[in-house]
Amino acid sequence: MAFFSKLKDRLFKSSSKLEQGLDAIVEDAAEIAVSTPEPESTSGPVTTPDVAAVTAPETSSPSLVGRLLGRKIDEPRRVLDDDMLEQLEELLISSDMGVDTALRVTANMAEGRFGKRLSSSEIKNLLAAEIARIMENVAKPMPIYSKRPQVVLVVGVNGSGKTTTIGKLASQFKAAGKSVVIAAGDTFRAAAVEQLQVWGDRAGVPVLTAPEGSDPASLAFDALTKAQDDGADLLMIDTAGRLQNRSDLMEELAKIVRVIRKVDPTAPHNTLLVLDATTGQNALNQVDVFQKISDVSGLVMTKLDGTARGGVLVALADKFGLPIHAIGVGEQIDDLAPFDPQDFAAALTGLDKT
């Protein structure tokens, strides 16, 4: 409950937006209606709109449904017609959520509904129950084999927070009970390896590094055998971003694979691409860049707290059904957790944890 009080104030930007977007379809057509006069009858007095047909329910006393559902007898509506979802749909492409994903996710809230009216609320319950949804699949943990060590590899490209979320991982991981080695592997970036140093000296987990320049693949080969010296359970390999050049980038990666299984002929156990969600759209890109260069085997969302169009992660799920595994909304430790789809769905839409 801790991390979700967290997660929606800091989705706050998200939320805020789809939020007030939603509170806007539904207001301002209501506004319309209670502002349009009737025409003009040539056959009896000018009469004026009954503003209750507007902003009240269908019946005078809420049914057993509305009453469950919290609903307000004095919430604005609105006729979800083919109008409507197209806002609703150009409100959830400008969240980042993507055409495709924005069009499946208001056909199916529209199925059965369609011709009814709908306040701003329950236009947000549906949403979210929506976005759970497709999600609801992708979440899962990051799995733990019984095979030590668990080689762990890390993709991702510079900035999307790669290394910050090796370091609390294995931080974590470290507090859980679990002895884990990191090995600096982006060694082209000085400051990624002082960054995991100052991670590991707080964690009390080393971190074995090489000089700068030096090959990954050399650097990652030692790091697992000092691993299975130490009979530690985890080890997490970082490794470089560079995309302006994928060649090179795919040959990096393959080779650190290919000399790592010279010691593990199974290694990496798991290979986690971190993305940066204030990257928006260009996140689907990455995951399509990373699948094709490594197998990738999970996502972690990192940025959440610096974004407008936290949508991304949803359009993620759908497109690519690739196990979301953490997401993180700010520096400290306890930023980075479990991804849960119910309270990412309700931070999102900005409605409260029931």
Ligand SMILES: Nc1nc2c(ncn2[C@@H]2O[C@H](COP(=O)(O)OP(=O)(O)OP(=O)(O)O)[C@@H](O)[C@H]2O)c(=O)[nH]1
Contents of the next structure:
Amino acid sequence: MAFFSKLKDRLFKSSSKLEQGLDAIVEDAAEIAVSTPEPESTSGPVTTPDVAAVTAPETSSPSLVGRLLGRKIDEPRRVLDDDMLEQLEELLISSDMGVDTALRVTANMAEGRFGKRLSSSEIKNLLAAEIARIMENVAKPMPIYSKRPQVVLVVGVNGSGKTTTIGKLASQFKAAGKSVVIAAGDTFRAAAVEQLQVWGDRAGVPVLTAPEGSDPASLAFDALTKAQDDGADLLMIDTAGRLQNRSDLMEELAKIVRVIRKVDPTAPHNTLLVLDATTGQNALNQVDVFQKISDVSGLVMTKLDGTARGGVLVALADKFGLPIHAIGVGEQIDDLAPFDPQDFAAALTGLDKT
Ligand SMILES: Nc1nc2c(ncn2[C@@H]2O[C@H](COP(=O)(O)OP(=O)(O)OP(=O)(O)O)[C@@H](O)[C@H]2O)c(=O)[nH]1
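Can you now output the form predicted together with this ligand? The one shown was the form predicted on its own.
Now the full complex is given, and it begins with the chain already shown.
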């Protein structure tokens, strides 16, 4: 629960946008339901206990059932009609959920409920259930193999949070008893190497570097050889993220892969794409591009604490179905959270979990 509170707190910008937007949509044309709320259909894809509770048909005394379910009977309610659906779609699109996903989510929310009067807390529960449903299949921790050293190639555009994520992951793996080595593969920028060394120090993990401008593939080769000799569990390789020249970057990544396969033909075992949530829909383009130039096996979404565009993670899950391993919710070493779809959906929609 403490962890959920932190997540909710960090997703504040996204959740307050959705929460206030949903409240406004209901209040826009609300009627105060002092009478018995209508029984609602139980059809549709709703499965979570919260939502099962709000959609349960009320067969006995509504006030008693309402009280038992913690339902505020005099909450403002609004009839779910075309107008309201359109407003919902717009709100979801403005939170960067993307047009296709927003349409699908609202259609599912409306299924069996068209013409019913809904309160904003019921809508939030429905929305959270839909979001969790989309994200359930992609919530997967980074797989750990028995292969040692497991080689993790970390890709993403400059500034997306690769260095920070490598530092956070290294610290978590170390805390879990794994021996970790980091290779500072963005050899073109001295600042990037220094930054990684700072994170390596924080995590208590060695960082292998090479002179500025040297061949990243050669560093990766040396790092893997050393990690093997040292019996390390994990080697994390940082890479450059200059998408401005896509063919150069593609060639650079391909060369790293070719060269490390001379040491271990099964490497890399994971290719993590780090994405910055503040870039919104642009993150979708980055997945497209990096899937073309590398063999992306999973995603980490950073900076969810700094943006109202958290809905982009739902769009990503819906569009690509790639595993989401973790989310970055701050700049500190312990601000990398495993991705939990129920918690994320509740935090994003501003629900309380009690
Ligand atoms: N608020 C917040 N900031 C983050 C998060 N992850 C990374 N950052 C910040 O984003 C900035 C860029 O992060 P880096 O880790 O340096 O990104 P990079 O992809 O390695 O960038 P280059 O070194 O330019 O290749 C830094 O100021 C980080 O502190 C996060 O989850 N939340």
